[in-house]
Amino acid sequence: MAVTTGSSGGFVLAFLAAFGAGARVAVAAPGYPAYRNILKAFDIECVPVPVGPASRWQLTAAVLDTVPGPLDGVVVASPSNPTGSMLSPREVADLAVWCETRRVRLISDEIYHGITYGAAAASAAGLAPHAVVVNSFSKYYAMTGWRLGWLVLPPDLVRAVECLQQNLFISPPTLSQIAAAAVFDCIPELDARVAAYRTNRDILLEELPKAGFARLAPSDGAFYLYADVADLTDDSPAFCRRMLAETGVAVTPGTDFDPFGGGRTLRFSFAGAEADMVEAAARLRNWRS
């Protein structure tokens, strides 16, 4: 295990330690854009794999079977940003077997673990002997901006990550580590925050379809709703700019997450106050009526 300077620092360490220049690494589209950007910076070929309702917006073993050419790595996120979808325990186990039998390195982004609205999220730790797990204090522990996270590493990558950590980051900030030690005594408050996210999610799931945003990815975890708006626009950045100007409601265009179909999707975040969710939904209903 290695302590890192947040989730992005964790991916920097994981990608540098696990892959060489020219390696091919599969990521879901839509998916967190930093995966693509960091891989590109290291001259690692990012292989975006379109996912949708058929696989519940996740890279599964069955989806990976359709990817042409050999792979050196696979990045999965459960719960996912931007869709909030999750892999089932069986799907995580199947992915672990798929990667192990093909000698493909599995990188599991688990930074939204703890923010789920049904079953707990399954971890790749213990299932895939050569997997790398990336986690962070940012989301469940509500320490976004404190730049503190951790990696769970297989033995063959420990020394490489130690050397990279020493040269790139040295260590996370001392104040962040002290603050993080205190959050383990705050579990009731953190769980109450997750319950508040669930309330916000339920409000938007009820109200957004009334405003014409009915095709939503399953928000099993995290604090996002991903909407298919192909019936409204094929230019999501322009649509988001108009929405902001005319309603004061800010959402993220899907082009941030999906180089293929992102012009027809949006991401809503429900990490704010309940009153803000109610007000935003009312404004969008009025806007679309």
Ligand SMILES: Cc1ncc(COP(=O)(O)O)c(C=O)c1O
The other form holds:
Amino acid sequence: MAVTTGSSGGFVLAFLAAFGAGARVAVAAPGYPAYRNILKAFDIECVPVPVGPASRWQLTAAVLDTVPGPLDGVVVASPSNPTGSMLSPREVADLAVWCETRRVRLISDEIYHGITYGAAAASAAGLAPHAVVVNSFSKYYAMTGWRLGWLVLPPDLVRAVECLQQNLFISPPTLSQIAAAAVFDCIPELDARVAAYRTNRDILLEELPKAGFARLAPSDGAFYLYADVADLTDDSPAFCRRMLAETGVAVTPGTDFDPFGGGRTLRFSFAGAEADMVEAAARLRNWRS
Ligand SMILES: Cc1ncc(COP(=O)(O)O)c(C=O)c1O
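Pass me the form predicted in complex with this ligand as well; I've looked at the form predicted alone already.
What follows is the entire complex, opening with the chain shown before.
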């Protein structure tokens, strides 16, 4: 286990410890853009793998079977940003076996654990002995600006991460660590926040289809709804700019997450106030009518 400067610091350590320059690492497309940017900065080849409704927008073992060429690593996120979809415990276990048998390093981004709307998310920590688990205080614990996270490491990577950490970051700030110790006394407040996300999600699931955004990925967790808007645009950045200018509602274009189909998708975030969800949905309904 290592304490890191947010999960971003965790990714820097994990990628440097686990992969050499020229390694090939698969990531889901759509997926969190920092994976490919950090990998690229280290001369590690990022292999974006298209995922969609057939695998609930996740990089499953069956999807990995279709990737041409050898891989050195796989990064998964469950719940995912931008789709909110999750891997089942069975799918995590299958991924673990897929990776073990091929000596592929599994990196599991579990930053949205605790923010789920049905079953709890399964951790790779108990299912994949050689996986690296990345987590942080930024989401469920709502401490984004404190830059604090942690890695659960397999024994063979502990020393390498210690050496990298001592040179790159030394340690995360002491004040953040003290604050994080106190956050464990705030669980009822944090769970109330998750309940508020659920209310926001329910509002948008009800209202967005009325505004013409009906094809939504299953938002099992996190605080996002990922919409297929192929019937409206193939230029999501222009569409989002126009939406912002004409309604004041800000959404993220899919191109941030998906180099293939991102022009035809959008990500709505529902991390804000309930009243803002109601107002945004009303404005979008008016805009589209
Ligand atoms: C999937 C995912 N991983 C990691 C991060 C980065 O989090 P941190 O603040 O811990 O660096 C984010 C932030 O949005 C994210 O969505």
